[in-house]
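For reference, the chain that follows is the form predicted alone, supplied as structure tokens.
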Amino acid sequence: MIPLDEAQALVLRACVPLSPVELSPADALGCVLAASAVAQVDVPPFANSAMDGYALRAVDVRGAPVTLDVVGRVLAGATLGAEVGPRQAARIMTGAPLPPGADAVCMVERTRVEDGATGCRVVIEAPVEPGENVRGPGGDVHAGEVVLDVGVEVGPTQLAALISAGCTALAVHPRPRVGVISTGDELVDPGHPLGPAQIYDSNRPMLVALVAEAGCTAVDLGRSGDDEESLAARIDGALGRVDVLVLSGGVSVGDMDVVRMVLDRLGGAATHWLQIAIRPARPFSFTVLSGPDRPVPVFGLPGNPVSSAVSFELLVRPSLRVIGGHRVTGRPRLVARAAEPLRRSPDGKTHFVRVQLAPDAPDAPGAGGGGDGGGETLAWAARPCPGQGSHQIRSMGLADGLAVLADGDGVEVGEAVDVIVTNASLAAAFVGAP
């Protein structure tokens, strides 16, 4: 067996970001910038009002209250068509361009239309300073300035910043196209009746969803039976369609572990068959096949659904993030208090226990810290999910994360435990999106 960190290093050494492509901001959503995005225009492109009110000359209202003549109205998307002169004002709306001659805006709450007037005169009740309530050109970003730097993922707010700055073409690492194949004669697609000795193929839909959650484009390449030629043809046909392949099942040493047989033939000496010192998910394979455009990393995951999911989290997901150009490759982690014992036996492996997380109760045993928490108050409590077998996928569905138990006897109630947060919604709630 080899340690997990050695297996991770072996895999990551073979994974490099995809070559940059040029995309529009909308098409680049979810991609990572491969070059700095530079503003093409000032943002905002002109001086405009920060609020509804009256555009005027600050010098005219130093002795407020004063009465000014109203020379017109400026709406967003329009101009006054005239200049604001001495002792004059223009009604102005938020975002409307500041008219020539004016250098400040008095908010409407500090004004009143003169009693008995028809709206052509306004009383300014408080003085304003030059530039007050005015957003100057380039106040957000100037043309030629970097809007977003290399390595930034384009999300909804980044999209808005790029579009407002006139960026029309971005150099980005494209989303990796990741093909998923499940193997096994015993598998049946969802929605079909089960025959004798058959089970539903849950791994492939799960892995397709995990691939998409990692920010990649999932390509469902279907299911292969335990037949070498059929699987080899499916893999060969996928090499021109995807950047990465993920296979589930058939990576151990059984007589019908066809993934091992096929990858030994296609990948040769470059194929790594690993027994990793973890539980679950000990067997794992990795190779790089020659594709028509670029080398294609191929991951072989165990068939047991929990082992498949854990292998993906620990080895595949970080690799996909690297290939997509992301700087943050792993799931967020937190230190939680064990709300129940998380026991194990020494066996030379790191154990990953499926746990549910909840805000910690201040009066719970050990909640004030202790253990490895260094006396620091822990905000989360971890409780093991029922059913920890590698075949018990329901526990993975209940879990918010994986508690990391080093070799030894485990963790007692109240002690601190490191948790990899796999629940994306929970992770976003306390650390931001992954």
Given for the second form:
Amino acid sequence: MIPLDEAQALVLRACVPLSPVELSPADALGCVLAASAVAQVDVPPFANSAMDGYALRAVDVRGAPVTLDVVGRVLAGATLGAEVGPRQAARIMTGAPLPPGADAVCMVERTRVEDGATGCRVVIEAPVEPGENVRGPGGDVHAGEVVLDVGVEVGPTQLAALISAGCTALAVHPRPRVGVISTGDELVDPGHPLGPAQIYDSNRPMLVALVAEAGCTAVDLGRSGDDEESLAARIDGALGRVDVLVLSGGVSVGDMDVVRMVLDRLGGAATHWLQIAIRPARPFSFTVLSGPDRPVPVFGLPGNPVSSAVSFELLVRPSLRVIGGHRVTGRPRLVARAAEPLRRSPDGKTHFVRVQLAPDAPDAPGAGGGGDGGGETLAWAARPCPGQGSHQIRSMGLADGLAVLADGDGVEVGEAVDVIVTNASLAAAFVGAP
Ligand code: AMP
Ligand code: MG
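Could I have the structure of this protein in the form predicted in complex with adenosine monophosphate (AMP), to go alongside the form predicted alone above?
After this comes the whole thing, all chains and molecules, with the earlier chain placed first.
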């Protein structure tokens, strides 16, 4: 058995960010910038009004209240087509360009319209400073300035910043294309009746979804029976279409552990058959196959559904994040209070226990804010999910995270325990360390 960190180091050594490509901002959503993005235009591109009000010359209204002649109206998306002269004003809407001559905007709430025989006039009730309520060109970003630095992930608001700055082609690490193949003669696709000795292929849809959640493009490459030739052909056909391959099942020492046989053949001496000192998910295989364009890392995960999910979390997900160029490669972690004992016995392995997280009750033993004085203040309580067998995927479905139990006797009620937060919606609530 090898320690988990050695196994992680081994796979990460073979993973490098994909070479940059140029994509439009919309296509780059979810990708990481491989070069800083430089503004092509000033943002905003022209001086415009921050308010609905009147564009005027500040010098004219020093002695407010004063009455000015209204020479026109300028709407967002239009220009006035005239100059605002001394003792004149133009009605202006938010985002409309400041007309020439004007240097400030008085908000409409501080004005009063006076319709007289000589046309429209406005009473400006309060003085304004030059530049007041005017958004100058480049006030957000100047053309030529870096909008977003290398390493930033393009999310919805980054997209807006890049588009407003006129960036049309971004150098990004492309989203890794990750092929998923499940293996097993006993497997049936969802929606079909189960025959004798059959089970649903739940790993493939799970892995496809985990791949997508990790920010990659999942390529569902289907399922192979426990038959060497068909799996080898499926892998071979995929090497030109994907950057990474994830296989489920067949990595132990069963008679039909076909992944083992096929990778031994295709990967040869480069294939690692690991027994990792963790529970669940001890067996694991890794190799790098040569694809037509580039080397393709191949992960062989155990078939037991919880083991598959845990291997993915601990070994595949960080690798995919590295390949995608992400700076944050891990899930958030937090320290929770054990709401129930998390017992285990010494066996030389690190155990990963599925737990649910809940805000901690302040009066619970060892809880933050409790009256027992001292100790760490913990905001979350962790409770083990029922059914911790590696075949019991429901427990993973119930879990918010994996409690990390070092070799030993486990954790008593009230003690602190480290939790990897796998529930993505809950994880978003933490400012977690990578
Ligand atoms: P294996 O790693 O192929 O020896 O499979 C270990 C256990 O996981 C067996 O009980 C399999 O039936 C089960 N299993 C394998 N692949 C899948 C899958 N894709 N979906 C659900 N269970 C699976
Ligand atoms: Mg199998």
